[in-house]
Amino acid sequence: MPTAPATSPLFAIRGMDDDRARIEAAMRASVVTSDPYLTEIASHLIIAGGKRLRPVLAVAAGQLAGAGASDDVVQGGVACELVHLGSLYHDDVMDEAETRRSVETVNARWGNLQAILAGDFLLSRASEIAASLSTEVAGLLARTIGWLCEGQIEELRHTYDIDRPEESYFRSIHGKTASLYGTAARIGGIVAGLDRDRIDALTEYGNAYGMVFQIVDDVLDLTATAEQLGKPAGHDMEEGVYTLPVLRTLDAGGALADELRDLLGSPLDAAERDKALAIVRAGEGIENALVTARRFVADADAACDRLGDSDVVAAMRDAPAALLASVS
């Protein structure tokens, strides 16, 4: 799905080529096991590509200090990449997912105990890196893998609840999507030596970030045309996950908020997810969900404030916007 622009400003920080070249290679040689199967399913994704934000973040945060990433903050962000891609192998077995990526996900092409197995590998391997960096990373690792698991709950508890408080959104994005990007962040520049000012307003920044980053794609999920997403449009809409602009469609009141609670509630057939799709369009829901975007962007410029007047930071300042921009 497209969850980001295809380029950021983050990827323009000078030497970040370079970087993520080395955050690629440290990836690929974290799942390196004695056993070639299992190496191979615990690579999947890895070779599948992807954009790799959160470790770009984590450097980007370790640039701060003056110098170039030590290798000691590249490994802070491909533990938080790892913890992200475990999620992954869960997710497409609780999706019964086929494809990712553009390839197949592991559970359909393994089954789905090898996905679960090699997700918990993928979350033992980030752990023991994170162990290896510090306690203090350890702990916040384990922390955020528990945010995760908060936020997924949040989610299913609420599935195909057409009075879904946005206080359960909100907390579940937050969990699932925000504070992994808190955390590469905040890992970045506890490893990097930053002092602890810095290293708050960085966990602020990746929180604001990350919250961007999932309405954004919340929108394009109804946005978007299939053949951009991989996928029908309103496709949440479909599994009974209410998101922002869906919510915010429904508290307007009036014929389409009507329209459209009559139709949710349970599982949606192609003809009625189409016409739920038509009726989010329509209404202000969408828009109003991309103002409530522009308040963490704004929450992510304040928290640039704290951080000094560089380059890096300049690029930071940039993302948030740059995400939302791909939707405006």
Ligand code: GRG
The other form holds:
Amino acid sequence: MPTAPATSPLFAIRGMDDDRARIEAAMRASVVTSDPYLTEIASHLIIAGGKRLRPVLAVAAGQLAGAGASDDVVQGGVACELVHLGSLYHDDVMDEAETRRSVETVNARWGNLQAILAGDFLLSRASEIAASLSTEVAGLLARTIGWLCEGQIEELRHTYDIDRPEESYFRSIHGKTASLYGTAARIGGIVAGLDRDRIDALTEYGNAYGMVFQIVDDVLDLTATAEQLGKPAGHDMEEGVYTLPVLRTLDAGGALADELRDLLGSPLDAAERDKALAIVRAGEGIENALVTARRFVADADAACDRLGDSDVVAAMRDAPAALLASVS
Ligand code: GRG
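Structure of the form predicted together with this ligand, given the form predicted alone:
Let's see the whole complex now, leading with the same chain.
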């Protein structure tokens, strides 16, 4: 279900409409196999939609070299999106999720075994594309898949932990979300042949953008309506995933924190979830988390200072702030 805004200032970059059409066609082509059954399963969430923010970021990065995005830059972005997609297939199995992108999940439609294998297949196609670009890109994408797993494991390890350290939250979202944005921007820069300082600045930009993205996503889980989310708000708390606004509410101390602490720590029924939600909404944890998100917006902006002045960089500067504006 859509939570983060469905659009981005990055979409307004000159030529991006055409580039998004190229990304779309390349995504669909990337999962075609000689087996129609596997092709159908591997195509399922591609056809269902998605914002394609990671390839869009790779293409924006590649445009910094001038002369539009090459096919190789588009392929680099597609490799990142396939990793994202593979992680969603696996994530939906882990969460026993029934819907994603407003359609049935792969696990709900075909079963867990098919979803795991098709997710593996998407990672295999991503790896093949990365290897066709360069050894550096292949190594970076492999490492990033590891970071996603590490981020997810960090989250699992602290499920239902009311004493989860903030540092665990930041480490987890850096791995499971931000690292892939950092890698998408970096791959765009590498494939387009930018100098190393700009490649590093792009990586820092992508990482900071991804941190804002995930904090905003976690805030939306607490502030959006069930209709917007496609599931009841407070789902993360219900599942024992205590995100930054919740940790900040607990950390503030006082009566609200005590009440929340008494509720959390084990699975919640619907009434308990709604009570926990009311407590978090009444406190300052959400606003506090957004103050931290603003710091990452500033980090992204600082990275842009090293990318020169252009329309593309101006759109990159606007993109993290637009995420934040969707919840502030
Ligand atoms: C097998 C690569 C791999 C990883 C295994 C399951 C797992 C470890 C990682 C998943 C981590 C995860 C679900 C991170 C959150 C990703 C995220 C920010 C999803 C929402 O992204 P959007 O809004 O979604 O870009 P669309 O649908 O627009 O693509």
